[in-house]
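Presented as structure tokens, the chain that follows is alone, the form predicted on its own.
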Amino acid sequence: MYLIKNLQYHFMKDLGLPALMRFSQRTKKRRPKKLDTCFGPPLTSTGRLKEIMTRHYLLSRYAEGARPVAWVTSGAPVELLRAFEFYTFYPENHGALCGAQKVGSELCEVAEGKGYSQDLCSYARIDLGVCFSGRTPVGKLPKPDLLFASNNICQTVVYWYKVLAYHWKVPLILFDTPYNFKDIADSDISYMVGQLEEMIPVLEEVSGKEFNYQRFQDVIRLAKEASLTWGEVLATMKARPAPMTIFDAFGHLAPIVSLRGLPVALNYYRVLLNELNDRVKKGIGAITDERKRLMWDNIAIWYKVRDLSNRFAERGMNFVAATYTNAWAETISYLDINHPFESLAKAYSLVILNNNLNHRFELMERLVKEYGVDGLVIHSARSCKPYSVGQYDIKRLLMDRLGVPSVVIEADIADSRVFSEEQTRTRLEAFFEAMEA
């Protein structure tokens, strides 16, 4: 059975899916797009992004039984799994996709029907809803052989993945990262390195492959280069006008989350970076009349990305920085192929959600200065309490220190039922008046 599955997987990977996608492109009816006068020309790289992510989800259907499959949290050190050739699937990315496709609330309701509270993270509820119902906008998800989670982003993932482990009857590996109250201690690093080393026998057993140190180093190198290139992509928005918006970046973030450590992610970001640099040289902006530059705090409101993008662009306001997109570039410089375990411990334990609020404030203060930010939009996300804690204090401090006007939007990352159109409109109108005064 394994031989058949493996042959099928490689056939689809090398021949079947490329042919299917070429045929789809040829037969797709190309409707002329209505050009919005608020925006500059669309990024051509977006087409390549859609191909990469479509292929990733389609190929996952054939990975089960041919490759070891792992479901992974966005903050887990996936580089270790890559050394064992796991096919990785990210429920959080899938949750964002469900939110953007406006099916998030429906899937949340499935989980709530099984007794899970509406106050839980909507990514978790969507994921559980998919497991209970089998419904997903991507057709089918691969059954995991392993669950790999880290609590560096929140504690919810620990209990969420315990439920998944019970549902799928598969092992769960947890990477426990001590919270960084001030400065990371050597004892914390040693504790995390010990965990990573203890994972190797489990990964060998599940994958059926021996640990290859050289391959591990190669993956670390690829992951670091891709993340650094992603950082350069974000840095192009320091230009005036910015060549893309944070709403664009929310979409282009997908490969660095789902495909980090693979050549496809690095190659894609090099292409995207070249296009953005070319736009900067030619003075091509993401919006046609960039008068104000904004920063976004917290995860995107996935079901409202397009609406919000239009609403701000109509007023000449462009989002040029975000704490969320910055997270996959901020700590990656710690990665070191000569000290892979120690450097993974540092890179993954010093991320924004595992760090103190003073660190978050200093990060946001730096981004405001570096990107020439005129105003701040804060998404207070019902789902993501660790990301939303302290936002009102940071809002006040940034106003006192830098005089940056700000507004808080209360919503959810993927569950549209808690979004109030009227409340949001009222708050944004007040914010627009303050910005244009």
Partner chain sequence: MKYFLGIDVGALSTNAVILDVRREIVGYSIVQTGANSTEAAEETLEKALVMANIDRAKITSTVATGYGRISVPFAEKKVTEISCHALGAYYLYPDTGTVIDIGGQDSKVIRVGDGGKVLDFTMNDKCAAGTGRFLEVMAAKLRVSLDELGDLSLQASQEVQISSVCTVFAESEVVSLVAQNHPTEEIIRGLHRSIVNRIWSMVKMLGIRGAVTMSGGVAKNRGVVSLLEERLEQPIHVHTEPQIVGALGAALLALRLAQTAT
Given for the second form:
Amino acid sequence: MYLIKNLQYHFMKDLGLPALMRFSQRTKKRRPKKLDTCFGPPLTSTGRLKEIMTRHYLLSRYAEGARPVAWVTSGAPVELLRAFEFYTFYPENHGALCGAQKVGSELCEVAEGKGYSQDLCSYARIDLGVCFSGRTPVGKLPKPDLLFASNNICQTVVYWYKVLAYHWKVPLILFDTPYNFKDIADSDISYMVGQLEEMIPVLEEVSGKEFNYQRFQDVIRLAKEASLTWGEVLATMKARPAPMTIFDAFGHLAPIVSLRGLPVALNYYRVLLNELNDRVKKGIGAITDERKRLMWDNIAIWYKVRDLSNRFAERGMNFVAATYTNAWAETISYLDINHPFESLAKAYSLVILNNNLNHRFELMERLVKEYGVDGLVIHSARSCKPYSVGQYDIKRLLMDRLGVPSVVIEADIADSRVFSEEQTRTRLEAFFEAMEA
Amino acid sequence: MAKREEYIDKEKKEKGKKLFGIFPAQYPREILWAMNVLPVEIWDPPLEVIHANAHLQPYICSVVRLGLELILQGKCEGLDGFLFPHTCDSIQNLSSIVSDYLGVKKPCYFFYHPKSPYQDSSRVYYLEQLKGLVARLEKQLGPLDSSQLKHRVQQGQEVARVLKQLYDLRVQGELEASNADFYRVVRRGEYLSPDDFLPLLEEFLAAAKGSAQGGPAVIMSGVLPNPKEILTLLDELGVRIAHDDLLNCSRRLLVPPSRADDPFEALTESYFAMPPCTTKDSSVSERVDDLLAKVEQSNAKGVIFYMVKFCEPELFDVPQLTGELRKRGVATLLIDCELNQNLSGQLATRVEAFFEMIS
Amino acid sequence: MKYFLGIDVGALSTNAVILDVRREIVGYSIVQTGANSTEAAEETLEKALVMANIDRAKITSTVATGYGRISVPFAEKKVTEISCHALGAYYLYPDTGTVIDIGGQDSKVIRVGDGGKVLDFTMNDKCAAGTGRFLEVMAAKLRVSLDELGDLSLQASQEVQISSVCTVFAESEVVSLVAQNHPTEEIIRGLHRSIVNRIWSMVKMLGIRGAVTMSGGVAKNRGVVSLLEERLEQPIHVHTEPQIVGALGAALLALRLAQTAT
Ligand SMILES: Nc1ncnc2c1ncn2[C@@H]1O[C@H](COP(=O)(O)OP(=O)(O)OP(=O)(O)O)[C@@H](O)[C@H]1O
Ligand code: SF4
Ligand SMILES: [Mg+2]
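Moving on from the form predicted on its own, please list the structure of the form predicted together with the partner chain.
Whole complex next, starting from this chain.
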């Protein structure tokens, strides 16, 4: 049985799905896009990205039984799991996808019907809604054999994964990363290394595979290179005009989040980087008339990305940096194949959301300077407390210390019901007036 | 007994204690006691929120909001430091707002406790965290006297022992005290020195023994019994809170004793033996078992989930807990409200309807 | 002849029901609560007495319910509207397993067992979305009367989606929908849908058992009822005077009170 499933998985991964997808692409009628004069030519890599992500989700149907399946939080050190050849599924990424396809709110309602408060993170509510109803825009989710969470991005994911563990009756591994209040101590590092070592026997048992150190090192190398390349991708936006916008980058983020440590992610970013470098050389901008350069704070408002993107582009405003997209370029590059465990501990515990707010401000200051940022849009996301608590002070400090104007949008990552069109419009218009004055 | 402010003031002026403002929830108070510090816990100061809204979004819980308000209203001037345990995302970020952004000129300490599921590494780490905290505190407060620590650890166990006795009597319906009185006394431990808290508890124990009124028993789960009006309302209805699963009460006060000789070992052992808690990421099944045991012991008819609005750690577990309880015929009531906001008519109606349902 | 009185002082309406010993309704009334609930209780009692054509002295016992139950000085007993709606609905429709009461300020879903006993219940949170008040605010914005809402909604061939969960946000959403010239009926239907979604999630939390009975003023709104029926995939019992169900339950309790006393 396993053998057949395994063969099927490989066949679909390497041959079947690509063929199928080419077929379905051909049959789908291409709608002639209204060329918007505000935007430069679209990135050709985007097609490739869609292919990769569609394949990833389609493959999940063949993963059950063929591969051990793990559901993983976006900040967890997945490199260790890759060494055991887990098929990994990222509920947060899936939540973003549901948000972008505007089905987030209805999935939230399913969870609310089961008693989950509307005040809880919408990624979590969406994911639970999917678990309870089986409904998802990607067809079907692979049942987990293991849950893998790290609280380096929030405590919320752990509360949420505890519910999943209870629902699916599968083990939950937690990578507990002490908060970096002032400094990270040796005892913190050894605690994290200790946990990683303790995971190995569990992972061996769930996957039925022995830990292969060399494979692990390979994964670490791939992850690090992908992260560095992603960093270079982002850095192309230092150019004027920037060859892409952060709204594009929100999409291109998917592989570094969910396919990190696999060759496909690295290869993709190399292709993307080439295209971007080429655009920089030719002076092609993401928007045709780049007059102001902005930075985005917090996770995207997935159901409004297109909308917002148009609204800013119309005014010659381009987003060139974001603390969010930067998160996958900032610390994963600390990885070191010679000290895989220690470096994992460092790379994952020092991420922006597990770090004090001084660090956050310094990071923003650096991005403002390096990317020539004129103003900030701060998304206050109900779902995400570690990202949002402190933003009001950040706003004040940005003005006091750097003279950079900013605007706060009260919204949410994936639940469009808490988005107030009117309120947002008024705030943005005031911000545009301030920026243009 | 003196009011909170007066008491704290006296401890500082007359006994030369240092005062630390402590945010929720779990921290090694024995270490502070041993270093001549009076830990003053900040849970629900009775303030009108004026300034904190400029720093916190509307979707942040009122524990965090009121705690920050206390600082912003200048009511923490007399304190010698703050301690922030790693309780939840909101407190985590609050700690950094206070320490990094507000320009508060007081030492701020952070205490990270390992999360469940516990491994060997968790135990090693907790012990190191205790020692690390001591090392940081020593820079401000001078060296820790190890015999003092030993004494304070014993005293902490003594406090826990009397509290356990009180809880046991309550479970059996042999404590006369009203809900309001019981929690008023228990919550005095949030700022009293153990030298004063212990005699207070013993006095209360002696005075309050006697059979409780005959109404139905319930269990209260959540963060803290605030708004307090619910306690009096339950008293009026004749409902006894026979046990609780409150973060600021039984979940951290009913600490099982440790026989370890070394005080750090003893504190570590106690930490890992505490009742399951959301702020330590205890699994749902541990929490279910714990609640069911409490229901059974006290023959409770129902469980009231008294939630602080926006408290994620608590709210995530509620559907599973209520599901399991209902399966076993235990009634549940979920209420979420802001601290110090009185019980609205609507909430009072819910509580009364719940009472009508279980009696 | 002895009579038994139930009074329900709600956020918006104050209602009375008088029963005789055979448990027959001999009089009832519905008045606006207004600013003074004690006065409203007096007024509604007077009207019900007129209808029953009896003297006030004939009332043997009184039970008050509703959020203003404490303001009924002459009531022997005060009971929450949760218990009363359950009893009232069970009396009217003995196959009732679930009661949905949508009043002005609160909406409740109640699971009812044998004899009209409350098995479980849930209520909306503090926010007014999903209550009758929400519809009133919106009707005022749209300049239609409450009575018209139901029919207009049934006439709509399409509906607009109201995405906001909050009354304040929804209000501004309605303003912009009006500005975009969306037909009023379609907006109303969208608003009804949003109430039904709210109620639906409360219903799902408890799970449906047996027949569903709707009480409270919003049950008069046929638009809401029909959308809810569609969603529940089953018909809903609605009494001709859904607002008196709570008072009816209270009157039944008053009768029970008198019987146990003797
Ligand atoms: N004729 C009508 N047509 C449609 N809807 C109506 C009509 N009359 C009243 N309503 C609705 O009923 C609501 C009032 O319901 P009801 O009288 O049951 O409230 P209440 O019992 O006073 O409030 P609560 O139970 O919240 O205290 C109004 O807000 C309105 O939306
Ligand atoms: S109430 Fe909940 S969210 Fe608020 S401080 Fe306490 S644990 Fe954190
Ligand atoms: Mg009513």
